[in-house]
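Next comes just one chain, in structure tokens: the form predicted alone.
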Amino acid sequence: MKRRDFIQAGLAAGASVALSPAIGAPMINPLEQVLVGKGAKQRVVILGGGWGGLATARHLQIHAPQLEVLLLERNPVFWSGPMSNKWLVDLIDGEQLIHSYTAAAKKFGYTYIQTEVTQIDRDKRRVHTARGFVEFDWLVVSAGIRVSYEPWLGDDKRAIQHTVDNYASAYIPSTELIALKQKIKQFKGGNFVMTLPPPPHRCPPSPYERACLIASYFQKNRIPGKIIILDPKPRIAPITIGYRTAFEELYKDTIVHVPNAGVTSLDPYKKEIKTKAGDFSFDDAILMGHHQAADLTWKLDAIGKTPEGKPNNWASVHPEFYNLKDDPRIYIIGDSVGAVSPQFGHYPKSGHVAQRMGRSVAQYISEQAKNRTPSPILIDNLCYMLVNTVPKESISVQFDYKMGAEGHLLQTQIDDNERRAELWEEDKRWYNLMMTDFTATT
């Protein structure tokens, strides 16, 4: 890595340390202590500082002006999922990724408080952090997923901790993804294994694209290393010609791809996995657990029921507003999003939804503000995929989004399987607008 690169990764490695009181000073009961006092305007407090939390607080600023905006992220700096995958293999600068908080919320004109969320009282309307609490008129929870490895390992704390200290999915930007990337660049040889979240999970071209380039490094730097993607899914989707050919064109001797692969039990010490499609062991590994709705999103009560009355994961919220339907004041977003269609259950969980929704609840918070009832913004999905380095090709996925006859929201998903340059350059552009949508990049 970069010592620029290392020293701004550290600055992220610092998001799960909490803040505390000087020595000495006089314990103050958080919950009972006011963070920041509510004067005359009306606020929107965002939890989570993601694509969609970002973008909430800068099209707010558009919007309803009127309002105090308060973004709360227990993070110092932003780090972007997406192109993180490109990062991992040197193919882009540790500084496209992160960005400033501070510097966009003084340029976008909203207030940014580093620390832990606690608690969330929707009676009294407050949210109570690590620092005190604040209360809202509106409340926008944009905290990601949860990555459960309980499903796997019971309630083994212990062997959890030791997966994810030693084989973290690395899908939420973290230190999680300094330690992948070294792991990559020290792996000397053998079975590397991905497992893939069961669906819905984040990102869901992600994984292959993962694989990809990670193969690509192998081959570039012939390392006898063969890497062993456990699907549990039946086949390759989305977009399955283009990986498909990928693989079998690019890395037929590097990628394994085993479908209907879903992990039935784990030994992270022995380093052994049972799936439905067979047993395998490995010499390292990305165990990617299942995926949910963020913690913040069950502190809020918000988790969806089963028809037997059991948690399915995922926030119930309005398909197309996302508010909590007993509370349209209270908005969840992005990647917690529960199912919204019969036709196609969730929208897919990446960045670019996070980034439309944010936007759209900004305009519906601001003509909640107005005392108008908004207009549903129907949403649409992008993404793009590299799957080779030398040229540097990439493929693409498009959703977009109208309401049925029957009233229901109906998906169609456009896959452009042929992999070329001209898509790695869309996707450079793509992101670089999206960045200089809700950072303070120029």
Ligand SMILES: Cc1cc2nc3c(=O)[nH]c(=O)nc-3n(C[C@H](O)[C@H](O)[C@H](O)COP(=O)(O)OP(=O)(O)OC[C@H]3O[C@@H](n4cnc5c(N)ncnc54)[C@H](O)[C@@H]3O)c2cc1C
Contents of the next structure:
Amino acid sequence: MKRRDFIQAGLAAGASVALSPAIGAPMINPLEQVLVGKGAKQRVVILGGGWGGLATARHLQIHAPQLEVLLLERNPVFWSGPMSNKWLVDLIDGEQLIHSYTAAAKKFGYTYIQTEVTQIDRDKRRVHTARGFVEFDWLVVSAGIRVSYEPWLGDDKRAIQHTVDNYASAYIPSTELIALKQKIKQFKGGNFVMTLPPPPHRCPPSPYERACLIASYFQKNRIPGKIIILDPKPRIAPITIGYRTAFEELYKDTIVHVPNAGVTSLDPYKKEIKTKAGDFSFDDAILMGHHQAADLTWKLDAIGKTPEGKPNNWASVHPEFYNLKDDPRIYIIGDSVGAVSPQFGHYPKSGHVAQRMGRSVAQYISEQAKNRTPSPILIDNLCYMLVNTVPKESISVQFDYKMGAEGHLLQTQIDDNERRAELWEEDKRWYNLMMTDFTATT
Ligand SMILES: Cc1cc2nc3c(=O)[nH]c(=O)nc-3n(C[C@H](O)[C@H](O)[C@H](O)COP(=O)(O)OP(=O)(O)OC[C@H]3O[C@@H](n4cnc5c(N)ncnc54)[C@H](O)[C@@H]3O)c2cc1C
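Coords for the form predicted in complex with the named molecule, given the form predicted alone:
Once more the chain from above appears, this time first in line as the rest of the complex follows.
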């Protein structure tokens, strides 16, 4: 759109115009200008171009090609969480991890707009962004997680910023991954502490995988480092035996796993951390704060409540359709989703689950667009974790779901604890299938 057309589109929609005191030229409030005008087609707006958002956009092209689809994402490129641990220690290259939004949008016939989403107006069916607003008929929010250090540091914003700047976990797709990779390469030795968030959190088996791969890197490069995993859980989980065996057989002198080590306080300047299992000092660290549903789900007022009436930090949605309970056309999917079953609580917060939810929601929207009532689609989960690098060997965990006689979802978990090369080969195949599903990878 040329700049003049862009401004006129804003004016046509009743944008407010003020005079800039500095230069006297008209200034338009981005909250009040249309970013992309709505035509005759019904429109789906997707917030967040991660695993869930990209899968939704791709599967809408298959199931509802008559709808207009807009994907709003703050990042210029897609960063994958899955495989990122391998990239950190040079086991895969960047081309496998980072993908083009523009190419995916072109291939699957939707519009990608790089912008920060700022507000959602449910009544007016509008999403506000840093560049203007868009209107929607359906909204799919797959905005991932946010990391909270407040339980350790209160509202000391300086200490929180210092922690993010120096010890960020790179669990959100961003350039934090680059900083972490540099940090691992520059580490000279000493205590390398990794705190794990209390459950539920993003991809529960992946911090242990990261510990194995960094340990393997230290061993290979003769870096005299010790990785101290401070785990709030009483034991490693999931894939308990597979990980415990790998720690004992492969990383006996490099990894120390400390159970019941929930963090009680942190001094990020003195590099000291207090936990329920004792106090630790560190030379460097990956500090994973508490995980919560992404900011956008809070802005949607979609956060569930504890029995005491406080926010439970995760989005409250229908367990199989993922729509807001009072709005069948607003969906929240992926890691933001809160407890869905009294038997198991949350679905695993994985890319696999987010992709499955996105694929299902595309079908639900397609049915709704035809004025039909969708039937629920059951999902599954599958995660492979690389624990050895010479030779490359993985372990895995699989989850299946069914509806129980009492009307709530039931989960079956199968841990594959025997590390072997065959599972690493399966992991690569799984990842390629996923990338072919929703990125421009062929
Ligand atoms: C180290 C690591 C290893 C992992 N390994 C595996 C694995 O092996 N297998 C597996 O299945 N899963 C794995 N995962 C988990 C997986 O990455 C997540 O579960 C998955 O990404 C969740 O998808 P999502 O769509 O909910 O969120 P995300 O993929 O995080 O996407 C959210 C998107 O929303 C965007 N966004 C958020 N807010 C805004 C805003 N206000 N404006 C604009 N854009 C916004 C973000 O930039 C982001 O791109 C791993 C994760 C990590 C960190």
